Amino acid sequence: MWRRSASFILDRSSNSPPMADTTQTPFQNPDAISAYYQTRAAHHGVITSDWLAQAQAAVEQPDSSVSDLGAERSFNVIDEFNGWRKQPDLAEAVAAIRAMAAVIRASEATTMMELEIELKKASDTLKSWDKTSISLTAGCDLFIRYVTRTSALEYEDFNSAKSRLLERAEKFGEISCKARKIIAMLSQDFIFDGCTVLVHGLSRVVLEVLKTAAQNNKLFRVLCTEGRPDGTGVLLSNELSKLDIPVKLLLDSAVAYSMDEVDMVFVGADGVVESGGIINMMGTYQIALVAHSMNKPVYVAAESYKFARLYPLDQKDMAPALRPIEFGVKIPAKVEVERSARDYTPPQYLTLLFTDLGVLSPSVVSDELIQLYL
C-alpha cells in the first residue's frame, strides 16, 4: 500500500455530497491489466491482436444519456478525456487537466460550492479510470489545488468567480503543455559534445531533451535499452535515427556490460514521490544501481504534474500496474510470470531531476511538493 501524506488523508476524509449531472458513473476497467499499459499501444503502435482488443474495450464508453427532451447529450468527463487522449503527443495527465477545464465550462452550477463538488466528482471519476496511473491522480489533485485557490468572496457575483476559475484552469493546462519544452531547455547545459547518453524506455520528455540537443548542433550518441516487453526502446531508437542522432540498441540485460561507455543516464518518470525517488518503467532501478556503482550520473526528466503525495518504502509497497507479456513460446501454467510494469528507484541513486519548476536535487522534492499542494 502507498504511504500518503497526512494532508492527503485529511482531504480524503471529507466526503463530498453526490452530484448527478456533471459526470456519470466512474468507468471501471474489466481487466486486471493497467489501463495505461492497455492503451499506450494505440499511441506507439506496439500491439498484438489481444492487446488491441483490450485497448478498445478500455476506452469504449456507453452512449451519453439524453435529456428528457432528447435534444442534447449530457457532458461526460471520460468522453472528454478520451477525446484529448487521441492526441499522441499529449500526456495522460494533461488530457485529464483539459477535461477538468471542460467540466467548469459545461457546469450549470449556481454556487461556488456546487462547482467545487462537481470538480471533485469529475476528478474522482478520472482517477477511477485507471487507479494505477500516478500522473493521472497527481494531475487531477494539482488541478483542484491550483484552480480552487481563488475565493468566491473576491468577486461581486458567481459568474465572475466562475470565469476566474476557468481562466486559471486554461492557464494551468497551457503551463502543463509547455512543461516538456521548459525541461528540454534546462537540461541542455548537461549534454556536452562527445558524450554518450543511456536511456531506458520511450519517454516523450527525454525524447524532447535529446531532440533539442540535436537542434542545438551538439554531437552525442545514445544507447537505448530495448525496453521489453513492449519494445519502447526500439521505438525510441527509430525516432532518434530520424533525427540523425547516432544510436545503438542494447539488450536490457546488457546495461552493466555497456555502462563503461556511458557518460550519463537519462530517464523519464511515471511519478515523482515525496522522498525524491521516482516510479518508472521496470528496469530503471537496476540501471540506477549499476550507474551508481560506476559513478555515472542519473538524470530524471519529469513534469511537475507528476509530483505525487506518495511515499513508497520498497518495491512491494506500490500499487500494482500489470501489463501483458509475450515470450514467443508457450509458458506452462505452473510457471508464474512477473507482470509488474514499473519499479521504484530510491533518491540516493538519482543525481538531479529536470522539471518545469527548475533543476532539483532529490532532497528538494518534498519542499516543492509542499509549495504545489498548499
The other form holds:
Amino acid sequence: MWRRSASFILDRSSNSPPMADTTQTPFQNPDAISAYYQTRAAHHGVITSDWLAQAQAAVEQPDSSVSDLGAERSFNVIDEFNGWRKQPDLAEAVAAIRAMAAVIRASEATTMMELEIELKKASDTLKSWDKTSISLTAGCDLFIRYVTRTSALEYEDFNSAKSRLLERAEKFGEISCKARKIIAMLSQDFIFDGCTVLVHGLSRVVLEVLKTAAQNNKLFRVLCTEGRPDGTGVLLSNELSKLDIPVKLLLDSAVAYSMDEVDMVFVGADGVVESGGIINMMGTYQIALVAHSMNKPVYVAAESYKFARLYPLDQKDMAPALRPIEFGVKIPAKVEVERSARDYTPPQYLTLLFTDLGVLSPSVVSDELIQLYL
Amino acid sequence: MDPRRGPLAVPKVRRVGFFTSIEPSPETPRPNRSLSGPAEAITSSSPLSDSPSGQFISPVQIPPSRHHSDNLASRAAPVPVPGPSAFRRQLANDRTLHVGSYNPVDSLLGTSPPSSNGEVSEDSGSLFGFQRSDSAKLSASFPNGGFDMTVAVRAPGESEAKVATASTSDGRKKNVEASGESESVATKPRKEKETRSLKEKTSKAERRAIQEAQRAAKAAAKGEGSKRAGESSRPKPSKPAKQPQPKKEAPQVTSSVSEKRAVSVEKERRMDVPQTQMQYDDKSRVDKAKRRSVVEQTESKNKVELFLHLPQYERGNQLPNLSSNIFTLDTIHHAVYKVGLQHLAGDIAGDNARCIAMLHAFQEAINDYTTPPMKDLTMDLTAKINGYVSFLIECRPLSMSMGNAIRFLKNQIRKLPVDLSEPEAKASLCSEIGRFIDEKILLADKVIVQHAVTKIRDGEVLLTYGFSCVVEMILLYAHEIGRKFRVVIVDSRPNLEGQKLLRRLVTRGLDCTYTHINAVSYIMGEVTRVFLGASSIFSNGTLYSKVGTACVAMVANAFSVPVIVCCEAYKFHERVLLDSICSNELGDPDAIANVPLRNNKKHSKTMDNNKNLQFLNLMYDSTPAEYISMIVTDYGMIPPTSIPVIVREYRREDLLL
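Can you swap the form predicted on its own for the form predicted in complex with its partner chain?
The next block holds the full complex; its first chain is the one shown before.
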C-alpha cells in the first residue's frame, strides 16, 4: 500500500496537542500574482509563536461547525477550502484535503459514479482556483487517487461505500495533518550536536524540525538566508531565537561565502516532482548548487501530499508563479524585473528527502508516484 | 617475484567473462580452472590464505612433480602442513564442509583426479563470481609467466581434451535467455576440460579400477539418486554428505564416479538455472549450434578480439541459399521463414517493426498449427516456437524487445487452461498476441507521443539521432498541433537511417537540419532538447540503443541539454548492463569498409586479407543512466532510476512467471 506512513515514529514520543485556531483577515485572490505565495505571505505575518499560543488558548471545534455549514446550504468547495485555509498552521494542501472530505460528506449523490464526478468537479474547481500552487494540485490529485482507489467502490450498498470513502478521506486528512510531526521526528536525528544548519525560506516543516531538535536538547546553530523579497529568513530567525537556538542572518548572496562552515542545508519544498527534484522558493537551486560543489548534504523536508506528477526539465518548464517584488527604489519603466517566485532544483543536487513516508532518496519519489498513479 | 608478476599485470580483463578458446593453444582454458582456487581460498577465509602472496602466486609455487603423491597424502593426513598453497587450499576445503573434494591445484596440473569441480563452482558460483573473474585476470597470464613445468605437463592432455569436448557437451543447450552470464560461462568450459583431462591422464590400470569402482558405486548411487531426485530443487545439501566417504578410501577412483554424478546433477541444475546468452567464442557450443542450424553461415574472417563472443558471420551468402530451399524446409513455418529472410536482408529495420513482424508471423504459425497425436499442445507448441526463435536468431540476433515479446508469448502458452480445446486455445493465443501488439506497442506509442509533446514548446530546437519511429511520430504530431520548432537530425554511416526521417519530415513541412554525428558537438550549442529512441532500457537505467546514441547523449549532457528517451515499456529489461561489449550485435564489416560513391575496387583489395586490419561494425551501444534526463514511456514520464519499478510492478502480470 502506498500510504505506508512513517507515523510510527510519533507513537514513540508523546506529541503535543495539534494546533488549531480561529479565522483571521479575509482574503482575496488577485489574478496577476500567485495566490499560493500570497497565502504564504499572509501566514508569515501571523505565524509567530505568541500569536499561535493565543490562538491555541481560544481553540474551538472547526470540524463540526464547518461540516454542518456545508451540509445545509448549497455546498461550495472554495468556501470550504478558504475556511480551512485561514488557519495559518494548516498547509494549503491539507486545507484542500479537508475541503474535499467535506465534499463527500455533503454530497447528495446516490451512486458511486455521481460521487466520483462530484469529487472530480470539486478538485477541478480547487485546482483552477490557484493554478500556481503545486501542493494544492498534488493534494487534490492524491486525495482522489487515495480515496477512490479502494475496493469500497465495489460495495453493493452505496451508503456503506460512501462511509467507507469518508473514512478513508478522514484518514488521509489525519495522515496529512500528522505529516509535519512525523517529518520532524524523522529528521531531527540528522541534526547532531555542534552542527551548523543553513536554512532557506520559511518552511513550516523545517521550523518544526528545528524546534523538535531543540526540544530534544540538540545543540546546533542555524544560518538563515534573508529570503528576499518576503524577508522569510528574518521571520524564521525571529522564531528560532525565541527557541534559544543560536541563529545568524545572511544575505541571500552570502551563501557561498558561509558554506564552508555549514554542515547541512535544510530546505522545505512547495512541490516534489517526479524526477525527485523539488520546486521551492527562489534561491534554493543556487544554494543546492553551492552545497553540491562543496560536498555538503542538502536535505529537503516535504510532506508526501506535495508529490506532484510533474516533470520539469529545466527552470522554464513550469508555469511561472509571479509575485510582486519591492526594490525600495524606483525602477525605471524600461527595466524588466524577474518576478518568478520559485525555482526547480534537480534531484542530483539533493541528498535526502524527509517525508512522512520515511527518509527517501530522490529517486524513490518517482517510485511512490508510479505506484500510486498507475 | 617481479619477473613472475610482470605478466600477471597484463590487463586481459575483458577476456574474463567470455574468454575460453580464442586461440587453440593448450594454455587458454587453464585460467578458468585455476581461478576458482584462489576464490575458494579467499572466501573460505582460511587464516593461512590471508596472505596475498599465498593467493596470487600459489600456482607458481607448487612443484608439479611433488604434487602427485603429496597431495594425495595430504588428503589423508588430517594436519595440513603449512607451506605449499595446495595444502592451504586443502585446509580451506576441509573448512568448507566438504563441498566437494575440490583441489584446484590438482586439476590445474591434471595429475590427480579432480573430483567435483563443477559442483563446487556451481554451488559457490553466485557468490564467487566476481572473485573468480578477478583472479582469472591473474592466472590468465600465468602461462606466459615462464613456468614451463606446468605447461609441459598439461599441454598434451589439454589439447586432446579440447577436441573431445565438442562431442561431450551434448547436455549443454544453446541458450536464448539471459542472466547469470558470468557464472555459467566461466564454469562450463572449465568443467568439461577437467572431465576430459582426467580421462587422458589416468593409466590403463587406473581406468580399469575406475570402471570397477563405478560399477560398485552405481548401485549405491542409485539409492542416493532417488533421494536426490526427491530434493532436486535443492540438490546442494545432499552432495557434501555423499562425497567425503569414498574419497577418503580411494580418492583416485571414486572421485571420478562422484564426478560423473556431479555432471548429472549439474545437468539437472542447469535446467533450473536461467539460461545465458550463447557465447560465440565457446567453440564446442558453436559447433553444436551449427549442426542444428537451418541457415548455413560462414564465419567471417574478420574478427575483432574484444567481440569474439558475439555471433559474426559473413553477410550476403546465406540469403540466396535460404531462399532457394524455402520449399524443402518444413520445420519452419513459411510466415516465420519470411520474417527471418526479411530480418536477414535488412528489409525490416527498427525494433518495433521487427517485433511486430515476428509476432504476426507467430500468429499465422499458430493459426496453422495442429497438435500432433499423442502430444500436448502446451509442450509441443512451445517447442515449435523455440524452433522458430532459434531460426530467427540465426537470421539475425534478436533484439531485447523481441526477447520480451517471445517471453510473453511463451508465458501465454504456458498459462493456457488445460481444458481448452485446440481451436479455442489457438484463438486465445492469437488474440493475446494481437492484444500485445495493440496495447504494448501501438497504443503505447500514442501515449508516449501525448506525453512527449508536452515537453516541446514554441521556438525550440530538437535534436534526434538516427531513425526512431516514436520520435518521428512525436515530431509530426507536435507539428500538427501547431508547435513552432526546428529539428536537427543527426545521422551516421553506414546505415544513414536519418535520411529516411529527414525525407518524411521535410515532406510534411518541418524545418530540418541534417548533419552527421561528427558535427554533433558543433550543433549541440543551439539545441534545446534531445529526443532519442531506444532498443531497450535496462534495470539500472542504461539505455541500449543504436550505436552513436551514447555519444549524442554525452555531448548533450556536456552542453546541459536535456536528453529525453522515448521507449515503450515492453522494451524494458530486468537485466543490468554495464558496458556495450557483453551484449551487442555485429553488423556487416564491409559496410564500414566500403564508402559509397567511390570506386572501392582497388581500395578494398588492399584491405582484404590484411591481417592487421579488422573492421568493427557495432550495432548498439549503451548510455549510462546519468546522461538521461527523462524517459517517456507508456506509463508516463519517469526518471531512469524508476525503470525497475515499472519492471517490477507492471510486467509481472503479463510477462514474468
